[in-house]
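Heads up, the chain below is alone and in the form predicted on its own; it's given as structure tokens.
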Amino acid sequence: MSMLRTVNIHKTYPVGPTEVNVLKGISLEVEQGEFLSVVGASGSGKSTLMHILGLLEQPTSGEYYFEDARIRYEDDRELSILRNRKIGFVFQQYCLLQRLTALDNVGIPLIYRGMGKPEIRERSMAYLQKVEVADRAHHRPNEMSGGQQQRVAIARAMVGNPALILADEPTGALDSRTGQEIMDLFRKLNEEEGITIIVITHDPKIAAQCRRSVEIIDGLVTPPADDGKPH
């Protein structure tokens, strides 16, 4: 089953009296259970593509299919529900709320589902255990290392049992050893949980650790996107 498919996606931004074409016709298919990297230099369009895949932005033109259903952008509420139930996000700067403990940060997506507090805490603790930071459950972000904060962010992305995790430069703020630990964790989650994971990165060494890699250059996917072979 296809996890997602884009067909001739374009994204244009107005800049003063002109327009900048960031994505210039992206066609990409990702199968369920893939561990894929999207690699590209700064300004190549890879983060814009991630925002579109994560339903954070609407393409200027083209079609996007998620689990074989075409995405329609007319209903913001439906898009929000789909994001909350199907997609988990991991960002370079962790994006944890500083006033909340690790346990409470992980539970945030479940609050929007209307779950009761006991169930939220139980599930959040289970995912902190899964990413091996349960001992930091009652610590706030400023009491944790960068690697621990990123593990908490991954637990938050996973707590709602998403079909897809989008990770935007997830090792960018970490030292090489800790970054390797995070990539090892992604690989483990992909293999054991079957979650489709897409890692957005500028680093070829990080990209090479995924089962398949595609490259974006100047808003276009290079030929490896179509060969279906791991890199």
Contents of the next structure:
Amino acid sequence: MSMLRTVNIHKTYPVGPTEVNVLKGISLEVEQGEFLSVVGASGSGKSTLMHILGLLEQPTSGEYYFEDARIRYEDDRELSILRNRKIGFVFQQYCLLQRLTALDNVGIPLIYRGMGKPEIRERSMAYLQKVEVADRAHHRPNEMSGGQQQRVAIARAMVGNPALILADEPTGALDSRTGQEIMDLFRKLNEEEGITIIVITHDPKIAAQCRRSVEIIDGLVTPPADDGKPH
Amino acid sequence: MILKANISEAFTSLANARQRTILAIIGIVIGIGSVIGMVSIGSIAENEALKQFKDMGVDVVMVRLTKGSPSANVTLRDITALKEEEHSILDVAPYLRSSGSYSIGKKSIYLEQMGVTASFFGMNKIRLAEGRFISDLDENRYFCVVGMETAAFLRGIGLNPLLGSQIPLGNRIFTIVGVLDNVSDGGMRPYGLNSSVVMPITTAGRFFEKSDIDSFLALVGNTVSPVQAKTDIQNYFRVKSRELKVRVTTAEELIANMKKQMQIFSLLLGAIGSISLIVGGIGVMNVMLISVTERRMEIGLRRALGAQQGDIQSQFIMEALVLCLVGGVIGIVLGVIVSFIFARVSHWEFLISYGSIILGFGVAAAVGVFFGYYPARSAARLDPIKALRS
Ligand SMILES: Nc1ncnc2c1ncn2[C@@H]1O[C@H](COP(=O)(O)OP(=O)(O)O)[C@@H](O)[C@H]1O
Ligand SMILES: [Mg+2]
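Alternative state: the form predicted together with the partner chain, after the form predicted on its own:
All chains and molecules follow, beginning with the one already shown.
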């Protein structure tokens, strides 16, 4: 089953009087349960692609199908609900709220489902256990190591039981050993829970651990999606 | 549930940015505090004034006589005859007043001086602390009754017991026959009875420099309307002398007048309060705008995690609302304390105006929503990506 499919996606940004073409026709297909890496040089448009796949940004042109349904960008509410229920994000800089404890950070996505506080806490705790930082539940981010913070961020991405996790350079701020632990965690989640995971990285060693890898070069993906493949 | 989460979120976020929170709150505290304080003081003052009317009853009218020419003359007899000639008037209490500083013993005192008839005390509902009132048998004699504060002064210079003591006023010696209980000012009562020396009106006529009787109180029978009594009194004096201007004020008119003044007062307070609340509200808006800018990453993150624009908007409005309500509560407490101190100092009965407290909460909430709306909307409309990349 298809997780997502993009057809000839372009993204241009206006820069002063001219514009810069970042994505020049991305056609990418990702099956459910895949563990995919997207590599590319810095500034090649990896993050831009992730934001489009994560419904945070609208492509300039092209079509995007998520679970075979075409995305309509007019309805912010619908996009928010999709992000909330189907997608989990992991960022390079963790993006945890400093004033909240690890437990409360993990619970944020559930707030927007209208879930009650006791249930949120219970579920958040379960996911902190899953990523093995339950002992830090009541600590704030600045009392944790980078690896621990990224684990909390992964728990936050997982807590809503999404179909897809998008990770933008998740190991970029970590030393190689800790980075390896995070990659091991992703692999475990992919194998045990069947979550589709897309890891964006510029590190070939990280990319090599994924089952499939695509590269963005000059605004296009290589190897490109096999358009002749039947669905 | 999202609402509840937003409320607790507002508290943690405000507690975190403590300095900014305090700055934003100050304006609201001052605004709400001054409104509540002044509205409370207003209602305490109104209550006090009305209480005095209740003390004296509304069946007393005050009459002021102004001479149009020197030949227009009213005698004491003309006034006391009023109660016999007009059925609507049960009793009259004419009085003369003057004031001056006197040295008694080695100290000096400022005294309100009053010349009265025996009816004066009953009509003004004045009570005695000791001795007796001036009676009509005291005519022309140098007897006096002293007010509470005057009595305290005299005791202070060693006059004890007061009753029967003699005090020199100018070139006359007065004998004290009575001491008044505390008399609060207001209503129809002549002002300053506590610091007074009260003597027979006939004595006063000779003792005071100015001896024209220009005002008196009249007791209206309870079957007659004060308005009827008013025309009766005016007609009575018109016959006596055409040159005489007679102004009759009923208790109802005085109360109505006072209420009107209170309304003007309240309007003024409302204006002052509104201005400080607008200033406070702009402060809140400013602080919220800063907060939105500082938390762009948070806003982007929340949007990525599934917050809808409405969720972000309500989060920030809730924060402004909590800010203003906390400021409002402090302001209300402060205002009530100020009005309590005011009531204490002026020896007035303290009362809490619950209406004004509800008003305070309402206004604080309205300010929060109104001035929080724009920053909240701009937070909600932030492009999640721009917010995340910042
Ligand atoms: N909002 C924007 N306006 C203009 N240019 C942008 C904007 N966002 C990204 N870019 C440009 O797009 C290019 C790709 O950025 P990005 O997707 O972050 O690359 P990567 O993640 O691969 O390093 C960069 O050259 C960047 O400067
Ligand atoms: Mg990037």
